[in-house]
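First, one chain by itself: the form predicted alone, in structure tokens.
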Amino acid sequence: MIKAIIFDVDGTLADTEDGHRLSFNKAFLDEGLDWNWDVAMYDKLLKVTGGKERIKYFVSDFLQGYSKPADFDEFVKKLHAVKTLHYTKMISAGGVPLRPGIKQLIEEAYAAGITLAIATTTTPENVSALLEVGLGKNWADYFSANGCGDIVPHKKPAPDIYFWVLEKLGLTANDCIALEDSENGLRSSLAAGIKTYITINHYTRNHDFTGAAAVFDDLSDLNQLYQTAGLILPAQPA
């Protein structure tokens, strides 16, 4: 019996990639710098896992005669807090929208007592924004463990950031299951060993899925879900 649910942020719950590379986009103007980076470029950079990896991976691989200020680490997370400002600002305006079904999902699972938590490698910033307007401003309450950005030492895929989850939980991995959207997240998931669930997008449906539980396309049908996952909830008759 699945007595929890862990949820990835960025592409799962939401179609967000577009709005951080935006983001992104604006906060290199901010900073006088002359990157740009379009959706081929970012499909490329999104192989790296959280935004100041990005912007570390972008320049040391695809940046040939870039010199580095002396504090590189210090420019990337000014960098990166500009980004991330812009990027609030966006989803707290409307402009991001969460994925057909997760709403409902979240409602059902709560109120038929399983347990709910997040594992991502985006900012709690960027989490909070996201689901106050997708939620409400009480949305914290869905979750037992918000499990994000920089709280483990390796980011996905490495599986820290689900061990840590589980660890608050205080459950196993065969007690959850995982919703993500690219092959890093089911990497992190399946190496922490809870069986996954994708729902693909724009930028990941090319992805090696192999070892997922299934693949969707959205969870606008639910009842797929709950029937393919074992999951009894007010949309399906026990």
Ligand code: XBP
Given for the second form:
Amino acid sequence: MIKAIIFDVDGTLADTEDGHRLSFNKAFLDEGLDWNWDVAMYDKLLKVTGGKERIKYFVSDFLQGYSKPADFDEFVKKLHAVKTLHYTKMISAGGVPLRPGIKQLIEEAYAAGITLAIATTTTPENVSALLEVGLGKNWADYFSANGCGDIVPHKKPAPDIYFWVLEKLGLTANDCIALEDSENGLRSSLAAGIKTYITINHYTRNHDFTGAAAVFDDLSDLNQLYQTAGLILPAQPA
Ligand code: XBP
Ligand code: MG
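Please move on to the form predicted in complex with the ligand, as the form predicted alone is already shown.
After this comes the whole thing, all chains and molecules, with the earlier chain placed first.
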């Protein structure tokens, strides 16, 4: 019997990555940098999770002739903080809705007594902004653990964030299922031994989902997930 559902955030709860991309570009502008990530570039950069790590990846692998400022780590931290301000402002203004079926799944699973948790690479501020809009100001009440960003030393595809959540919940991997959208996310949850269901998006549709329990376009028909995962939850109207 599944005791808990662990949710990834970006790309899974909501299609947020273009919101992130536009926020990075606004931060570059604010900081006087002539960098601009279009969809094609961002698609490449999504190979690396974590906004700070992604900026460093861009500088090391895609920028020619750029001389790093003296305290590069501080520079990246500040740039990422500016980006997060832009992103939370955009999300709080209702910029990005939850994906189909997500709100209903969270409400039905919570009502059925299934433990819910979050395991994400993004920052806690970004999670709060997204779920305050999507689930209301008491959104945190749904979740027994909220594993975000820098709380663990190694981000996805490392399993750290999923191990952190399992520890917090006091559950084993076999008690849980995970919902993810990307190859990095799947590798992370599988490395933690957690059965994982995928919903794809335009950035991840061609990723390698070997090992996933199932791959769905989205959760607009929750019965697909309920039946495949063996979740006994209110049936959807036929
Ligand atoms: C996706 C990520 C994040 C976001 C950007 O997280 O890798 O880095 O792309 O957010 P997940 P930050 O799919 O694990 O939710 O700039 O806050 O990292
Ligand atoms: Mg994701």
